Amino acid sequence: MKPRFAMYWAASCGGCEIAVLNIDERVLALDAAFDIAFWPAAMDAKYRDVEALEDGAIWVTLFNGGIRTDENEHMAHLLRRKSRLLVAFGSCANEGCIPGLANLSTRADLLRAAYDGPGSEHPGPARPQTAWDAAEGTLTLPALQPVLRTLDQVVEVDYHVPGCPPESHQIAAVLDLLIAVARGESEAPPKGAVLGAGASTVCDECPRSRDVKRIRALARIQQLPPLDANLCLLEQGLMCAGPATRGGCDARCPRVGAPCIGCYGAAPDVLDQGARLMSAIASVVDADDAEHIDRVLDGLPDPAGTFYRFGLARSLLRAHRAALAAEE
């Protein structure tokens, strides 16, 4: 019998999902290696199913998307329990990605802002109900948590792949290693590691030139003249995250004139992404009293959304104390 394989989707966007239909041909080599047990976003299954398998009758499942909800929990706590590999899979389960710059609002602020805004018609308060009785019987949806946590947050995890999505061609290299170690043709990786990654930062594989040149403003692209195809973009004064971005992409975006936006994750033995980006940007600041510095601050309109798009739910910050508090 073959073993089983399982990926599962909880908050996200589905990227990860469309990420792995997109090594085209290869995933017909995962057909052939695995019993598709679980795959919601690719065929018809019940958590029912997946219930009714013996612990760590999965071999290894592929997980992706943050915990926010309680269902999400639940997955998370039941696909551990069923698995004996468990994979985070993509920026949201490792590092919170988009969905997690929400822990900048409390789960009140969410709300208010979903039900309450511009083009709401409702008379009066509205707000989803967790339990509803109706004549079929009572309806549930799944409630909010205060904060959103990245998967291993919550339960333990095997292994890591970085990205948003993950690159085809890694995804394609964590399938054919999952498979040869499944098959006994290979060892499995050490618990923990990283995989579909470099083990230094997206700037190390850009071609770019970096002279050292310091900058004195920061722009965003339709404000800067014609880039210099041949320089590094963050000495010609727009955002890169590369200094502080884990590497494995071949630098896709800064190689055609777009800056890197971080969605690899922190660069290796980094604590914290953003913080360490900040640093990177603060060295070739020329820039010495106060007000030059908020001027050249002044070129970056979403701070937060810049320093922590991709990786706020495991950073240091992690969440707005209110939202921390609630979650306690």
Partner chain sequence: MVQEKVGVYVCHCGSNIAGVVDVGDVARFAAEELKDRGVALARDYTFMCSVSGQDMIERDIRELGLTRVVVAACSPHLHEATFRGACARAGLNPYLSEMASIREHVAWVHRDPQAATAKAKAIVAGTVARVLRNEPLQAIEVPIDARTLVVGGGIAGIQAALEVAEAGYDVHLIEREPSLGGHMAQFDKTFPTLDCAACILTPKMAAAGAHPKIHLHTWSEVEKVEGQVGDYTVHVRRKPRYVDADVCTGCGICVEKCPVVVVDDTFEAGIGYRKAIYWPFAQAVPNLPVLDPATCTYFVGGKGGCRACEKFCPTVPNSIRFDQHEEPLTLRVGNIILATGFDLFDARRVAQYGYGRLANVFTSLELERMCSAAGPTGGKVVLRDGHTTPRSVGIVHCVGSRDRNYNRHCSAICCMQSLKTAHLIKERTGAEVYDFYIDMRSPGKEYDEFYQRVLDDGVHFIRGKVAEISDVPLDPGEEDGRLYVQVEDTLAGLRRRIPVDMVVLSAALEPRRDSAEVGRIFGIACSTRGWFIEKHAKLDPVATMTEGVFVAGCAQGPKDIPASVAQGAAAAARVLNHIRQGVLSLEPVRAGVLAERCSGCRLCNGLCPFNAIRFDAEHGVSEINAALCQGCGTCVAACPAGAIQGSGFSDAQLYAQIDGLLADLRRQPAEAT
Given for the second form:
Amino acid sequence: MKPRFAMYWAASCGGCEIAVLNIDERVLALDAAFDIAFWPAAMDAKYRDVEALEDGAIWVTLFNGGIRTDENEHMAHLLRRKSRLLVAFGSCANEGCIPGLANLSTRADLLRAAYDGPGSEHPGPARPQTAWDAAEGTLTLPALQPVLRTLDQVVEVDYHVPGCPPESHQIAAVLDLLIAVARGESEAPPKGAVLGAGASTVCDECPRSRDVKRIRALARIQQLPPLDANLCLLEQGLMCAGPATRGGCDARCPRVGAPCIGCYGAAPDVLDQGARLMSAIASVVDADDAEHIDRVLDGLPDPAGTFYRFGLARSLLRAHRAALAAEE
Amino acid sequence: MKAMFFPGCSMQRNARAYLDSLQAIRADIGLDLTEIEDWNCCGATEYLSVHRIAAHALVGRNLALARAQAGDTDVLTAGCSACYLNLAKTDAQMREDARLRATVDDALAAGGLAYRAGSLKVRHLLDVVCHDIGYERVKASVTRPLHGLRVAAYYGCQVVRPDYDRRWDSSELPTAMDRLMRALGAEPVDWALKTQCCGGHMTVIGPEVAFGLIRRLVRGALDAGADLVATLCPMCQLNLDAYQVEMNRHYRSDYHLPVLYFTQLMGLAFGRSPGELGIGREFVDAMPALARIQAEPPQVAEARRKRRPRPGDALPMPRRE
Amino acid sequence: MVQEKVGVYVCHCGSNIAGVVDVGDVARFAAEELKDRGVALARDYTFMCSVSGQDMIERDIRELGLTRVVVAACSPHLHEATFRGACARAGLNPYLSEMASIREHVAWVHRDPQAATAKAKAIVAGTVARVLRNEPLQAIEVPIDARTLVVGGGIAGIQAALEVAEAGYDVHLIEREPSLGGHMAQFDKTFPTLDCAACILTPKMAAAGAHPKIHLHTWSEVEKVEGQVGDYTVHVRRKPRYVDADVCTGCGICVEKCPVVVVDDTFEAGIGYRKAIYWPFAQAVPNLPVLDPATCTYFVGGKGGCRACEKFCPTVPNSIRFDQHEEPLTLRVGNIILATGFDLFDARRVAQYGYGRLANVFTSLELERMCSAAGPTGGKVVLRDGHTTPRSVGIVHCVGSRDRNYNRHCSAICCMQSLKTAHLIKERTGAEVYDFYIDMRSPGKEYDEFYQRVLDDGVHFIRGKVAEISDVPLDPGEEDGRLYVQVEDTLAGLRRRIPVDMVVLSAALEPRRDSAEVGRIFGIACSTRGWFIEKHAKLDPVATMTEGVFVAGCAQGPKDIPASVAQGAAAAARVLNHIRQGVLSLEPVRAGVLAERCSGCRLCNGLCPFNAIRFDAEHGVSEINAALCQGCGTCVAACPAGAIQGSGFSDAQLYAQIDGLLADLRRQPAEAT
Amino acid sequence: MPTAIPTPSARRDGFLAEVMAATPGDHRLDQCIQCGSCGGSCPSGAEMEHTPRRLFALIRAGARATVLRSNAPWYCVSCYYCTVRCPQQIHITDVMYTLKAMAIRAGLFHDTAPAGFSETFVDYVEKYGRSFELGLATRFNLRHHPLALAGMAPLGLGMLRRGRMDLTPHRIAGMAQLSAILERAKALEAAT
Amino acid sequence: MTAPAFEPVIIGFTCNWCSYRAADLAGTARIEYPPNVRLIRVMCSGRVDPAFVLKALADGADGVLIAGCHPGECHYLEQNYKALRRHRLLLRTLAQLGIEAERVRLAWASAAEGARFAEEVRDMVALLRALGPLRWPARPIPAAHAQATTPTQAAVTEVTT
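Provide the structure of the form predicted together with the partner chain, given the form predicted alone shown above.
Up next: the whole complex, starting with the chain shown before.
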């Protein structure tokens, strides 16, 4: 019998699933090597099918998405129990990603925005209920938790594959590695390893030319004159997260003139990507008095959202103070 | 150039010539002034002498009104030195002294007003004319240059001192008005008393002290060859002009040195009539001096100090640059 | 991983610490509650720094196999070296020890014993956590090139150069003016002995000029410095003299024949003249003329006219070389002494004193030139008209110094210089001299005695800062044409207007205008006001934070001639010390780049003021020169990739210390429930 | 037992502290080095009983009554020469205002004329929101220099003839607002 | 029994040349200040990584003091300006996370300013007492990382095709 494979999405956009399917015919190797035990995006299966399996019956689960609801948490625990290897797959599972930015707001704020804001079909205050008695019986919905957590903040994780989504060539390589390990043809990487990523940062792969940096002004891309195609974006006044972001993506974004926004997370051994980036950028602001520094920083209207676009939930502070207070 | 304008009590009455001439020339130099609606007295030097802190609240009301009415400009200008300084002082001291800021905020709130220190740039009219409008713009409006008129540019005290926002090249010997006079075609005289005191309120509370100061200024300007004094402050004008008569009586002297506002001289150079500019309101008649204006620039030999006489002559003077 | 064994030593410091902190409790805490964090042993002792205290540590390392040591005592600035020494003697790498300051930061500043003890425990816990992350480090060794660069040919630089050269080592002496001498060469007499400045300086200038070990580069400036202590490469720009130094005999015919006369703003301080081709001054070293292209008719007139100097030059080949150009020069040296001197305050800035406007207001430097027998007036003190002897003279102290509007510092020499000027004027003119001072500062050998002597001369001393100097009479009784010095005579309690014919302003000594730029070139710190910052104001006054760069003379702060000479000699002694050692050991607290982590983003490249970070374009990574690195750690904190590591102050150490310092907060709730 | 060394602010006490506290801004009054550049620069310094420098020494000495009795602050013409020339950048003119206000409150200054002029001026401002020169001159001179009134008449008439003086005061519209502001400010000032 | 009054805990980063020596001087001069601050010596305020500040806050500190040499007087010439720049940016970020600017103070104290150092601490403690505890809840530390003080993402396996 082939070893079992599972893939599951929690709080995420589904892009990671597409990314796996997007590796062309190489996805067939996956099917050849594994029995697909559970993969809601690709085939029909029920939670009870998973529950019915013995603990450890799934050889590997790729888990994407952060933990935002009780259902997410339940599934994280369930799949952890059933899987020999649990892989945090993609930025959401690893560091919270865009859904993690919701940690800047409280749950009440989120619900207000979703249900009272423009586009809501409900006139007047309406909130989803976790249990509702209807004629057919009690209807349930999973509860929204106060903040989003990363997978490894909830259960033990064996490997991490970063990226939003992970790049195709990296996914294929990770699958090849897993298949080889499953077949005993290769040694398993050490627990906690980051797979499918570079050892340095995006700049390492970025072809743009670079010089000593002095930031005199920062602006958004639409506010800048046409960019030089060969020069470092940061040196052109664009906030590029490349210097502080783990490589492996082949610098896809800066190559085509879009700044890196940081989806591969922190560089190896870096505790907090946002703090690093903040420190690096501030260090090269070309101003020495507070007022002048502030004028330069005014070009960066949303520092938390910029530096922690992907990593907020994983960061040292994780969430807005009010959101955490609700968590307590 | 748009700015809020604080005329102050003097400009409305004893210095009407200043206000009239300013009104007359505004359009010529593209100066768009909006008077603060329902402003109150700045307190001169007197309010500060009685209520040390409340004086700032008094000024604070003007700042708050100006800020609220300012729209898209953040410049507040005043023509009177004392008004200008009081506005600038309150703003500067509110910026550096949190306790004062809190007190003024609190007091203004009692009147339903608020002012954030630093949100207006308080500037004297001369500063705006010289540094924002600029000499070139002024020169472009001159239709009747004041050739041959020798002017002692007199700044008095409170515009160039203490100069909270470093607007001037010197607190002792500034040159902005001299350059303005040159732009009008007049010849500024070289004199060292241009920021010496006119006597201030001493004319009222200790006239002898004031007469000494006035005499020194009048004599100094005449010795330097001035035909008249150009001033930028109602108090200076009043002391040098009206009290010149009193001073002459005190010293049994007979000085006749007319004192006009720089705006009046601007108006003349722009081709406006003396009447329109309030000329005639002064005690020492300015017309004889103004009669010296010539059609052509006088042929004065450029009395440039030569730094290079032959050795054996006098020692060279230090560079002036 | 080896099980680490940390020894914790809590010092009583007599009752200094034990009087407030329960030292026994701190030791007990370390032994019991930090046991699972690696503490193998904790002791408290009366004086850890004593021989027996150190012996205790050494014994424990040897006998119990301690692998880390924490001493909770005074500030590491006092005894870090002591305890590192103890570890080293016992065979433990000294960088595996740390101190926790529980005296200066706890016992001496807090009164509540309970709170103080709790804080001491937290500090010990933090230090234990940190020391576990320490790594053994080795001192960095660099060989020293025996050649030395001295920048500045004033008295301090000359002294330094002579000292090093006399010891038998090569010195490159760079001077940006065409001759050695500096400000001292401009002075007439020197206080308090009144020896002639030229008489004592020129022999030294000549000695420096002729010394076989001193390589003189005048009319030259340093443009760029690369390398580090022991091995500097210095790029120098030599300005063209338009005179061939190898051929010129110094006969002076060219100067005589030159028809262009200009004011000499440099040596003659603006009160004398020179030609377009000129001698810097009579005793210049090297004794060669220099041609000033800004005033020479040949250059000003678009390379056409005059050429009188060339026509009359008697040497073969001709010494006048209109085709000379700026030349680069590269020097290799092991140490650098900066003796770049001072600028004189521009007295025109004090508008109310009228300098530059009132003819008979002079600066002290102008007066020095006037007093000099070789100066423009042949040593006669006269008014600006060039012939009238003043009947009365005012001397104003503190012009531009001790004044927040200009310079806050005391220029240190002006009081004595003013006294000397007063004496010379009195001696040469018999004029009444009024000396206006705020405080009379004469704290040097024989200095106050000189003050007494000038009192004997009959100089009038008036204590008060001069308010203004004016030529406009105030009262009808005042005379026209005189200068009035308006001052509050603070001792008499009077406001006075003192009529004089001449005023001498004792102008401040200021940092060189370009000192910040020079500081950057040499990688040393310059205060906001512009004086170079010494390593330690009292105990290391000629060294700087940059190993191998020393300062001497007024570049470090205003001082008189004896102090400048002493500093020049002291800096030379420090350089000789390096040279004799041959190899220098540097503290290993340095940053380094992990090449495999570095992406070559170049964010760090502009962050190092010591130019220790270099970009290796070939490999696309940045590198840190350990010898240049001073260990500030700014690049470590800024590296976005975490590729720069700091040895001795790594992220791991600091995170651990934060963790340890706050560990008690995490324990508390657990205990409470 | 370790003894705390008092901080500089704690060391300033008594009259000096009082004057400092009553003067807004970064006035640096405690920084005086007694150089006398203020007294030397003062246009009316020759007439002052004490130069600013001496006043500052007296303030330090705690000579409250001598300071507040002095005519010096009243002879200050607000020319700010002392302030810009002070090597310690003490806001000397601002301290003079403080001393005047303190003298009025303490009732210590003997010659009531200068204080009377200031108070008369303030009265008009508080009544109308603007100053009123004719009223000020008449009322001040009536009270303090009744004999001078006749001597001043030509000047006053000259002013009137040249349209430089109004016969009636102007009252601002927001008088109630201004009063509320000043009342509150004075209450706060008194509380400090 | 009443709950004890809130006493904030402050982590202070002090530079080796100025502010740490200022703290030493406060000691030798016996200038008393509240015991709420716990100091860490760094060579320069430029060494202070914003992550240190975040970690201190996340680990339970109520405030962080960063003290360096006065601007223009840095022993490393200009590195305290880098500290200033980072501080300006950090405050903006913290504000978005609901953390008050008073909790992260940047101060300058020369080696001669023991009194000033003590005053900064006193002032900050007073402000924090008024502000109340930060109460940042403990991080849910992933099991695999529970023992590690530093983030050990173990050995990194680079997989590229």
